[in-house]
Each structure stands twice: as C-alpha cells, then as structure tokens.
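What follows is one chain in structure tokens, specifically the form predicted on its own.
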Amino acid sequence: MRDRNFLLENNAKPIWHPMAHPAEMRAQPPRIVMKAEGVHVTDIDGKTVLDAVGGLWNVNLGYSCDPIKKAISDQLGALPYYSSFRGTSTGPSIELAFELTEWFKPEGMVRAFFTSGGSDSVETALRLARQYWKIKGQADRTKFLALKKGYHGTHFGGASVNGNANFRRNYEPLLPGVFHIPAPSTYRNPFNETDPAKLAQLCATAMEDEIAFQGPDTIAAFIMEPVLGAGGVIVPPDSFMPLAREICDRYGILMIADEVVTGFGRTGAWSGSRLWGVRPDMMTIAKAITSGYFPLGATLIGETVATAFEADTSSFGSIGHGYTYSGHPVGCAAGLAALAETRRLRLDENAAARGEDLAAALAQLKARHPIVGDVRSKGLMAALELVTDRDSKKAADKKTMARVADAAYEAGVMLRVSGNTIILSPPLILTSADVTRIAEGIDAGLSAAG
C-alpha cells in the first residue's frame, strides 16, 4: 500500500463517495479507516474507536471472525469463481441456498436467487413480482405500494419504491406506477396520532384507500422494511405489518419484506417478519449474510411465487435476469461460515439483550439533553432524532449534527448521521460494557452541541 502522505493527499480526490457531495468531500476529506478488530476500527492517525455503525448495518460478527476469513481463503484456493448462469452450479451456492431456505422456513421461504447485495435483491424481487403476474395471466398488475421514509437501495426500481426524496429527486423521473403511504411513525405522521394501535389502523386504512383508488387488479406488490432503517429507525406498531399482510391477502397483492438490514438477528429476532409474526411472499437479504466480509445478497421466494414459476409451461416462467456474481462461490462460502457463527453465538439473543441495555441508556440521554427529540430502537438498531426544541420538533441543523459526530469520535465512538438523526447499528457481538461506551460517546457529542 502507498504511504500515509499519499493517502492523505489523495483522499476524496480520485474517488467519489456514495451518499455524499463530491465537492464537500474534497473540502472536508472523510476519515481514513485502516484496520479493525472486534468492535473497534482504527484510523490512519492510529486512533481507535468503537464502531457504533457496524460498517453499514452489516458487520454483525465484528471484524475478527476467523471462520469467515478461513472459508474465503479456502474457497479461493479451490474455486475462486464460476458462473451460476444456466448450465452450471457450484457446491457453496447449492449448500448456502439450502441453508437459507432452512433458516427462513418459518417465514415460508422455499427458494433463493443470489445477488451481489441489497439493491440487487430488491431489484430482483420487484422484477419477479411483475413476472409472477404475467405468469398468472394478470399482466395489468404492474404497480407497487411502499412506505414513505422506506429505503430499498439505489437501483432504479429500488429508488422508485424508496420513500425519501433525498434518494429520489436527483434521479427522477423514476419508475412509474409507484405509490407511497404514510409511514407508521408515532413521532412524525400526518395524523398527529401518538397511540400506536390507532396509528397502525390509520396507516392501514390509507393503504386500503390507495389500493381502491389505483384498482387492486393493477397492483403487483407492497414492499416494506419490517423496521425502517435508513429512514430513521422507525419501529412500526406491533400490529402494522400483520395488518398490511391481511390487506395484501384480501386484494391478492404480493408482500415483499425488505430484510436487508433486519435479517439475521439485528432486531432480536432472526428476521423482522418473524418478529411481527408475518409470512411474506418474498424476502430480500444481504449485509449480514457474510457479515460484510464479501458482497453477497439473495432474494428469497415463498411457496406461492415459486409454485407459479415452476408450474409454468410458457416463456413467462423463464428468468431473464441475473448478475455475473450471482452465487459467487467465495461469497457463498463466506455466507456459510457467517451463518454458522451467527447461530453458534446466538446473535439474535445478544441483540435483544444488549438492545434493552442500549434503549435504557438512550432514554437516560434523552432525559439529560433537551436537544434529543425522540429515541427509537428495536434490538441493536436505534436512532436519536435531534431537534432545536421539543415542542416544534424543528430538526437540528447540519452543523449541529457534525459537532455531535465529531465530539463523539474524539470521545472514542464512531456514529452515523443521517439528516437530523443519529443512527446506531453496532455489531451484534456487542457487550454491556460496549453499550456503556457508546452511551458515553453520544453523551460527549450531545454535550458539545450545547
């Protein structure tokens, strides 16, 4: 690797960073992370901090998982790559597909289609949903319903079902035929409703109204995150996802659960769908499937969709879709090792327990700092929404958020800021002492903001 001076001189110059303005990155170059171990990362200046971001929701097993590293190394030695397009399979892809369908059997998943990540998985689910209705002889079912504040990746299909203008406006016009309903957020919603059960019913009614307006026979699928992640960790009322499932069943609409963030234990359950007791028609997974050690994802397919495809005798059942790296043998080997460790360490149970610790610590921070308007969490995904005053709920500005993040970093904790929200998604191997450390770092950040 080039020396330190070279890296500092060229930071943010030949590279454009995702989700950032290139000019801003050049003016204020980002931190350079050089190594990591356990739940900590170390920057180019040798400063080590606790990673409360978990990479990007995905490093559930931390940065020192030797079984995944060994699996990658061994597979590189045996078969570094081969295509999974028609005519060939690889051993690791067959084994991982079997493991995934076993893992998500309670959700009703029976087939897996491999991708290179979450955006690919969402794109695949949307395409398969439209194709399903062509197989069924209902080609008019092309529309999609989604939640405002939902996030579903960066491809044109995923960006179209995204419910946040920040990820849409610069790329419009997007896919036509996508309609959004209010997010079930008790802190900010158009109904000014704070009662969870009532809010769930209001959002469900809005969904039914949109279905009636569009025509049920024009809608292919409804997509949602069981807990909305990038939109600010919006935890729906317990009854919302089951209500949405009932509505989809009533009108014959497919339900896609976007589990890219919530899959593999982050909420304290093995999936967000299982957390809420729902069986979707398809699920999208990625991120923690390899704990971030290799780019891999999958679209999981339930019995109803799988049967329609496999029983079809026309050309409509042929899947004209795929990726060069679908079922990459090295990625699948990494996935097998990651799943084994995830199960062995019972990360779902640890996420639930440490999530309770984190929720209690964040509640104390809210009590001490008036700048904290709302605290939301489920398992080890959490958010603090910062405001100028609690009555108006006016969002804290960009400079304030930067001060909080910088002060927390100096205190030894890496945070992620999105708009006026601090988002926490630490590794699921977190200890109680780590939770305390995160709270101390955030406390320092909030104190610096005044």
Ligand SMILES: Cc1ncc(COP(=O)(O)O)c(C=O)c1O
The other form holds:
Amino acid sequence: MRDRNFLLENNAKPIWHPMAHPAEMRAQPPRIVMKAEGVHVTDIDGKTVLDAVGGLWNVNLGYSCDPIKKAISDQLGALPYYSSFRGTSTGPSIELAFELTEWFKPEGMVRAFFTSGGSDSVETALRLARQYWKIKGQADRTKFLALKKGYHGTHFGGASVNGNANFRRNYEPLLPGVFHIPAPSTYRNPFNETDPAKLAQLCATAMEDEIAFQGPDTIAAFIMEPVLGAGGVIVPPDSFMPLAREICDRYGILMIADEVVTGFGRTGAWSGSRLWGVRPDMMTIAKAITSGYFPLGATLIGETVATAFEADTSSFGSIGHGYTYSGHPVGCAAGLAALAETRRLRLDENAAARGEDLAAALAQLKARHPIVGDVRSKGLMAALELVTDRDSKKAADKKTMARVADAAYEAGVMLRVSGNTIILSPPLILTSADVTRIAEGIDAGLSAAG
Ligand SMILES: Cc1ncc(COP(=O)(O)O)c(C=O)c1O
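Can you return the structure of this protein in the form predicted in complex with the named molecule rather than the form predicted on its own?
Everything in the complex follows now, all chains and molecules, and the chain you saw is the first one.
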C-alpha cells in the first residue's frame, strides 16, 4: 500500500463517498480508518476509539472474529468463485441456505435467494412480490405500501419505497404506484399522539384507508423495517407490526419485513419479526449475515410465496432475476462461520442485556443535557435526537451535530450522525464497561455542544 502522505493527500479526491457531498468531503476530508481489533478501530494518526457504530450496523461480532477470517481464507483456497446461475451450485451456498431457513423457521422462512447486500435483497423482494401476483393471475397487483421515514436501500425499487425525501428527490421520478403511510413515531407524528397503543391504531387506520383508496386488488406488498433504523431508530409500538400483519391478511397483501439491520440479534431477538411475534411473507437480510467481513445478503421466502412459484406450470414461475455474486462461495462460507459464532455467543441475549444498560445510560444523559430531545432504543440499536429546545423540538443544526461527534471522538468514541440524530449500533459482543465508555464519550460530545 502507498504511504501515509499519499493517503492524506488523496483522501476524498479520486473517491466519492456514499451519502455525502463530494465538495464537502474534499473541504473536510473524512477520518481514515486503518485497522481494528475487538470493538475498537484505529485511525491513520494511531488514535484508537470504541466503534459505537459497529461499522455500519453490521459488525456484530467485532473485528477479531478468527473463525470468520479462517472460513474466508479456507474458501479462497478451495474455490474463490463460482456462479449460482442455472446449471451450477456451490457447497457453501447450499449449506448457508439450509442454515438460514432453519434459523428463521419461527418466522416461516423456507427458501433463500442470495444477493450482494441489503439494497439487492430489497430489490429482489419487490420483484418477487410482483411476480408472485402474476403467477396467481392477479397481474393488477403491482403497487407497494411503505412507511414514511423507512429506509430500504438505494436501488430504484428501494428508493421508491424509501420514506425519506433526502434519498428520493434527486433521483425522481421513481417507481410509480408506491404509497407511504405515517411512521409510528411517538416523538413526531402527524396526529400529535404520544400514547403508543393509540398511535399504532391511528397508523394502522391510515394504512387501511390508503388500501381502500387504492383498491386492495391493486396492491402487491407492504414493506417495513420492524424497527426503523436509518430513519432514526424509530421503535414502533408493540402492537403496530401485528396490526399491519392483520391488515395485510385481510386484503391479501404480502408483507415484506426488511430485516437488513434487525436480522441477527440487534434488537435483542433473533429478528425484528420474532420480536413482535409476526410471520412475514418475505424477509430481507444482509449486513450482519457475515458480520460485515464479506458483502452478502439474502431474500428469504415464506411458504405462501415459495409454494406459488414452485407449483407454477406456466412460464411465470421462472426467476428472471439474479446477481453475478448471488451465492458467492466465499461470502456464504463467511456467513456460515458468522452464524455459528452468533449462535454460540448468544448475541441476542447480550444485545438485550447490554441494550438495557445502554438505555439506562442514555436516559441519564437526557436528564442532564437539555439538548437531547428524545432517546430511543431497542436492544443495541439506539438514537439520541438533538434539538434546540424541547418545546419546539427544532432540530439541532449541522455544526452542533459535528461538534458532538468530534468531541466524542476526541474522548475515544466513534459516533454516527444522521441529520439531527446520533445513531448507535455497536458490535453485539459489547461489555458493560464498553457501554459506560460509550456513555462517557457521548457525555463529552454533548457537553461540547451545550
Ligand atoms: C433496513 C435497510 N434496508 C436496506 C439497506 C440497504 O443495504 P445496503 O446498504 O447493504 O445495500 C439498509 C442499509 O442500511 C437498511 O438499513
């Protein structure tokens, strides 16, 4: 690799970064992360900080998981690549598909279609939903319903069901026939409702109204994250996802659970669907499937959809969709090792226990810092929403957010800022001492802003 000066000189010049303005990145180049160990990352200046971001919601097992590294290296030696397109299959992809359908049996998943990441998984689910209705002879069912503030990746399908204008405006027109209903956020919702059960009912009614307006027989699927991640860790009231499932059943609409973040224990349950006691028709997974060590994702398919495809005798059941890297043997080998470690270490239980520690620590920070308008968490996904004052709930500005993140970094903790929200998604191997360090880092950040 070239030397330090080369990296500093060229930082943010030949490379454009996702979700950033290229000129802003040039003016203020990003930190260069050089190495990592356990739950810590070290930058080009040799500064080591606790990674409270967990890479990008994905490094659940931390950075020193030897079984995954070994599985990758062994697989590279045996078979670095072969395709899963019609005609060939590979050992690790068969084995991982088997393991995933076992793992997600309580959610009713019976088949896996491999992808290269979360956006691919969402795209696959949307396309399979459309195809399902063609197989069923209801070709008019093409529309999708989604939640405002939802995030479903950046492909045209995913951006279309996305509920945040920042990810939509510059790319419109998007897919026609997509309709959004209010997010069940007790902190900010159009009904000014703070009671969780009442809010869930209001949002469910809005969903049903939209279905009636569109015509139930025109809607293919409803997609939601069980806990909304990138939208600011919005934890729906307990009753919302079950209510949405009931509505989907009533009108014959498929339910897609986007579990790209919530899929492998992050909320304290093995999936967000399991957390809320819901069996979706399809699930999208990625990120922690390999703990971030290799790009991989999957769309999991439940019995209803699988049966329709497999029983089809017309040409409609043939899947005209897939990626060169669908079922990549190295990714699948990494996935098998990550799954085994995730199960062995009972990361769901640790996320639940450390999540309680974190929630208590964040509540204390909110009590001490008036700039914190709201604190939300489920397991080890958490957010602090910063405001200028609690009555108006006016969002804290960009400069304030940067000051918080910089001061926290100086104090030894990497945070992620999204709009006026600090997002936390640390590795699930976190200890109680790590939770204390994260809280101390945020405390330092908030003190610098206040
Ligand atoms: C819920 C959800 N769906 C889809 C995606 C897209 O995944 P990827 O960035 O791997 O394409 C993300 C990414 O953060 C996500 O949070």
